[in-house]
Structures are given as structure tokens and as C-alpha cells.
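The chain below stands alone, shown as C-alpha cells; this is the form predicted alone.
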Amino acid sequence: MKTEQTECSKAMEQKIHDEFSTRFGGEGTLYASAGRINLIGEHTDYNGGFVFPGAIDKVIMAEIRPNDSDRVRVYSVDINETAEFGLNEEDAPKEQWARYIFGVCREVIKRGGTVKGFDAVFAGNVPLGAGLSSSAALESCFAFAMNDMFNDNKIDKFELAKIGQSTEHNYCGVNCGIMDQFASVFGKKDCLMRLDCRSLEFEYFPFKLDGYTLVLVDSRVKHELVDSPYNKRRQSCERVAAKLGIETLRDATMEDLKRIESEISEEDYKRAEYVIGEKQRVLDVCDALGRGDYETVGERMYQTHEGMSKLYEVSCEELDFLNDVARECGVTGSRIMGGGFGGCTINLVKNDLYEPFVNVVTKKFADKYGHEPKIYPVIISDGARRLS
């Protein structure tokens, strides 16, 4: 598997370098940043709790070189398209995949920092739809060659996952959290971040898996969803917080929860009590991982599934299906990555287990809905960085 993916890696690099030489001429300089996953510690990022994120062998990867004047020029060769714009605020491109690289270079600048005009073709092979977050990506792969061939790397890492953040926000209409950049910039490999999403401390945990798989699952499916399902938690959260005189149910235990059950709905005590249970389950795997014990790990990943089915109420039958015929199969750990609703499972997967489980869930999922899941085998890889 891993050299399948080396290949892959490889042909693509060579495809972004011949498209840069025939547009542009010679060579430029490579970098590549990586999607991610977050093996737990679902909504606890506005819970101001922890979260447990890794960057992945799934990356956005660019060539890119200063042009001596003031307008980028860029090129996308998975949907083939170019675009090229200069770096004031009133040059924003139309094409909403280029806002992400005009976005960049607009923070970048904001912070005092120097961008010129570049000529740059990227490609990727983070699976777009599937929740690993591939704008992140891109954002990240262009904050840091910013940061490196412009600013010799004055600014630092913490400040380059904010810029794009602020991308996301300001540029792309998404109100998102530090994570999925945090992860992309600093990724590191066979390592896991658990990062306090309050504080923005952080500190590595080693995730070398002898002996086992991750491996996501992706319905292929996103449910409609007639309401804002996220607000409408999100103020639960805050709604028991403020009747427990606390600012975040980061500082919330059972014991607290309990103590106002008849004070407050029941749907309101569900949502608090799966979030205070998940932040026990982020410190109880970090704990797990310190003794090398998986086995641990793979259950509390069962428990938050669990939770996110039955207590969050942002599952659904595909994905609760999914999970169930992990369980079957004797699969370590299971459980929905993401906001819900639809997306992948992330299932820690014995070696000898891998090959008849992937055959089992694909043949029992399409048998019941009519497709085949996608299987992206994943592994834990370093971050932001330059390449060339």
C-alpha cells in the first residue's frame, strides 16, 4: 500500500512539474501540504475541548516561482482551469477555487507580510466531499511557500494555520475552526496532535501503527438537511453551559450535568451529555496511546459513534450501518468522522482483518443502498513543508 501511494505521489509531482514547465517555462520551487483526519473529539472544538487530529498521506501539492511582477497566475490541473489575478483586495477572482489562493495572499499581507506575483500549477489527491478537508489543504500549501519564498519564514506556524482560517472566513464564506488548518500545517508524521481548542496548546502523541490500518469508509452520501442542525446544538451547549454559570462545557462534568437535569430539556441534557463524555474520551485514547494499547483507543472510537448517534443525534442510517458492520467484523475502532449527517466512518483496522473487512462492508453496503462505499486507506504523514 505504501508503495501504491509513493507512485501515486510521484505521477503527480511529475504531472504538476510538466504542466508548470509547458505554461511557464523551466521550473519552479515544489511544496505540498496534507488533508487530515481526526481520530476524536467531534464538536468539541466550540465545546472549548479537545480534538485529536493528524495530517494525512492526502495532499495538495504546487509548483510554484516569483515572476517579478505584481499579478499570480495559476493553474489547477484536476479541473483544468486557470486563473490570474493581481494582490489588492478589489483584484478577488471569479473562480471560487482561486478565492482560496487570492485569500491567502490577502492575510498574508494584512499581517505585514510580503507576497509578489508567482506563476504556480497544483494538483491534488485529497479526496474532495469526504471530509478531509482539502481546502485546508490548499491553503495551507500556499501559506507556507508565501511564508518561505517571500518572507523567509518570519511568519510562524500558529499564525499560518490563522491565515487560513481567516481565508475561510473572509474570502470563502466559512465560518470554520483552527483544526483542520492546525492539522495541515503542523502535521507530523506517525504522530497525532491533541490540540486544546481553547487554549491552542498543543502536544504530539506517537501513532506508528504496527500492525494495524486507519482506514476510512465514505458513504458517498450528504443528507439535505432542513434546519441548522449544527446551530440548533451548538446553543443547547451554550444554553447548559450559562444554567451551569460556565463559559464552555469544557469545565462541565457528569456530576454538574446531573445536579440541572430537571432544569433543562431533554434534548438539551443529550447534547451535554454526549460533548462532556467526549472530552473524557479524547483524554482516555491519549492516555491509551501512551501504553500502546489499541484496543482501548478502538473502543472509546465505538462509544463517540454511540454518542453522535444516539446522545448528538447527527448520524445516520448509512453511517449507523457502516459502523455496525465494522463491529461485525471485528474492526479495533469505528465511528463517523466529521459533523455528521452523511461523509465517512474511520475505522482502525487489524492488518489481517483489512482485506476481508474492505470486501465485506463494500458488498453488504452497495447490496442495501445500491453503491459502493469509497475506501481511502490512510497514513498518519508530516504537514506543510517544501519538497523541492
Second form
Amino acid sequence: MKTEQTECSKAMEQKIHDEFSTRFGGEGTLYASAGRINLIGEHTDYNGGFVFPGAIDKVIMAEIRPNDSDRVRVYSVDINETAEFGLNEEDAPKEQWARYIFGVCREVIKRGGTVKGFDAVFAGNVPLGAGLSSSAALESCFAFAMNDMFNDNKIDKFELAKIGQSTEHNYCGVNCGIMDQFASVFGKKDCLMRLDCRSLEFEYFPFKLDGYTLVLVDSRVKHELVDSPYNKRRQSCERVAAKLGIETLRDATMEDLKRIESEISEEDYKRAEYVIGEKQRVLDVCDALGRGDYETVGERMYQTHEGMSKLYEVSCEELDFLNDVARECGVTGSRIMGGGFGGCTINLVKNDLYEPFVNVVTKKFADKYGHEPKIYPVIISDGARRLS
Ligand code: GLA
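Having seen the form predicted alone, could you now give me the structure of the form predicted in complex with ligand GLA?
Full complex below, order starting with the chain above.
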């Protein structure tokens, strides 16, 4: 198999391949898809707003081969578990991780696509529960593979992203937006993407930060959207939109919200206030990036954190602490990234402050919480693809 990858993913590929040939004999085709970052635009996707994500160099990789049956046999290297299931609705596996793969197969079939039995081995280095969308990486890896293997790549890329999103909705209990699966499918090396989640129009932006670096600081507080109040946040937004007689909060202004203040709960008001502010912040950041105005980008990131913490209430003590330390260190911008309830902060740091910031935040966090955070430099990479 000929591939182009880094050393780390080479080792993963080898491990997957060894397991594949031990378990199933011979070799299959290798596919990968990526986790994502999001520069700004959090909880805006399901509100019809804008997001600004990019795929990263952390991937889920799978070796897959049709097996001439109607059964799927999958081995997860990281969990060291096998699952086997059929392709009908009643065949849903009991293993939570396998439901992502089952869901993708079912969603392809529901759209009139073909999925036949296959054998697969997969592994990944997208940290789980860190807000980097390991589940979207898994979904889009298999959606891409099912399209390539059984459907002559006839399913378009947006549909592949929607297959992943519907998998979350229908098989995993998370009523998510489209951002993660979109980023994972459309990701392009060295580019961020600004996506309008209502029209699904998007634009690639070359990811070039002059004199600055993006770094993720992972609190290692596990974030699980399945049982988190993520779905409740979405319901709040939908209630406010319904009250205003509009489809999503994309079309709401602060004046609209003030007008109905007495008719909605205080909690719903705060949720909508955050979303309306965030919508504008994404646009501000795009403009500011165009001018090379990183101070404004950073300021908006801090405002997002504040909103996610106080109004949307999806932060936690550890993430607020990381944000405070970033501010104390003079970091240009810092905020919770992803759905919240744990995971990472994303930080925009001047190059000469990078080392001192990483050292200080690591030490202070370890002193307070008894474990070091993980640090991931952001490397923007390709999304779903065939590797062999
Ligand atoms: C999770 C969801 C996304 C999005 C983010 C918050 O990652 O999967 O659809 O809503 O949270 O921006």
C-alpha cells in the first residue's frame, strides 16, 4: 500500500494492517478522515449561522474490504473490541462505538445507496471527548469509504456530511448541527472554511497567521455530548425562533429578542442572546483576518468564551481557569472550542509568547487540578480520503 503520511500515522497504519491480516487475511483499502478545530462560530450551525472550521492532522483510519456477505465485522484497535452486525434497521449493535458505523451504513441505504457486508479494522489519534470531533471523523471515514467502495463515488460530499449528521441524530442521540461532519469531509490542507450553515455555501481561507500560532489546550475533562444538555440548548434556540415566527435564530436581532423578553424564560433569553452575538462575531473575525487584525480576532474569541460560559452555560471550571490563565499571560485570544462541557480551549498566541504560555498554563493547571493539560499545536490538514 502506497500512502503519504507522517511517522505517527504510519505506525497506526501498520498496526491496523497487521490486525487486518491477522483477523481477516490479506489486505483491504485504507481510508482516513480527520477531527476538526473551529476558529469561531460555536453553536451557530444548528441556528443557521456561520462557522469557521478546519480539519486537523489527527485522524481516524480504517482498512476495509467487502466480504461477499450481508454482515459487517469490525475491530476497533483502540478499544480492543469486535462488533458484528447486519445491515437492517433491527440489526443495530449494542456497542456504542459500532453504532456510528452501523448508522452510517443505514443512512447510506436510506438514501438509496448501496452497502454490502464488509470487514474492517480501525484506529485513531483524535483524542476522545476533547471537542475535536472524533465521532465525526469516524462517521466521515466510513461514509467516504462506503461511497468509494459500493457507490462509485456517486454520493456528493454534502450528502456524505449529512449522512454523518443523521447518524448522530438517529443512532447516537445527539441532535448536532452540520459543522463537524462538514469539516471532516471537506477539510483541505492549510485551509480553514467559512460555512454558511443555512445555504451551505462555503469558502476556503488559506490558513496563514502572520506571527501568531493556534494552540489547543486540552483540560482532559471528558466531554460527552450524548448525555450533556447539548440537545436542551438547541431546544431553547428553537423555542425562541418559534416565538419570533422565524425558522432559525440566524434571522433574529437583539431588538427582536428584547421585544419578546417578557414572553420567554430568562434561560432561553440568555441562550438566544449568546447565539445572536456569536453570529456577528464570526463575520467580524473574517473581516479582521482579511485585514491581518489579530487583536480583533482575539478579542472576539474572548467574547465567545464569556458568552459560552455565562450565557450559554456550556463551560466548566477547568475551561474557565484555562481561559483566565491565557488572559493573564497576554494571549491574544482564547476560548472554549466545540460543544463545550469539557475538552479544549483554542488559543491565538503571538509566536514569541508560545513557549512561555505553554509552560505557565501547564504548570498552573497541574498545580490546581493535579494533572497536566495536553497541548496540541494546530496543523490544518485534509479531511476524508482514500489512502491506498
Ligand atoms: C458539537 C456539534 C456541532 C456544533 C458544536 C458547537 O461539536 O457536533 O454541530 O454544534 O458542538 O459549535
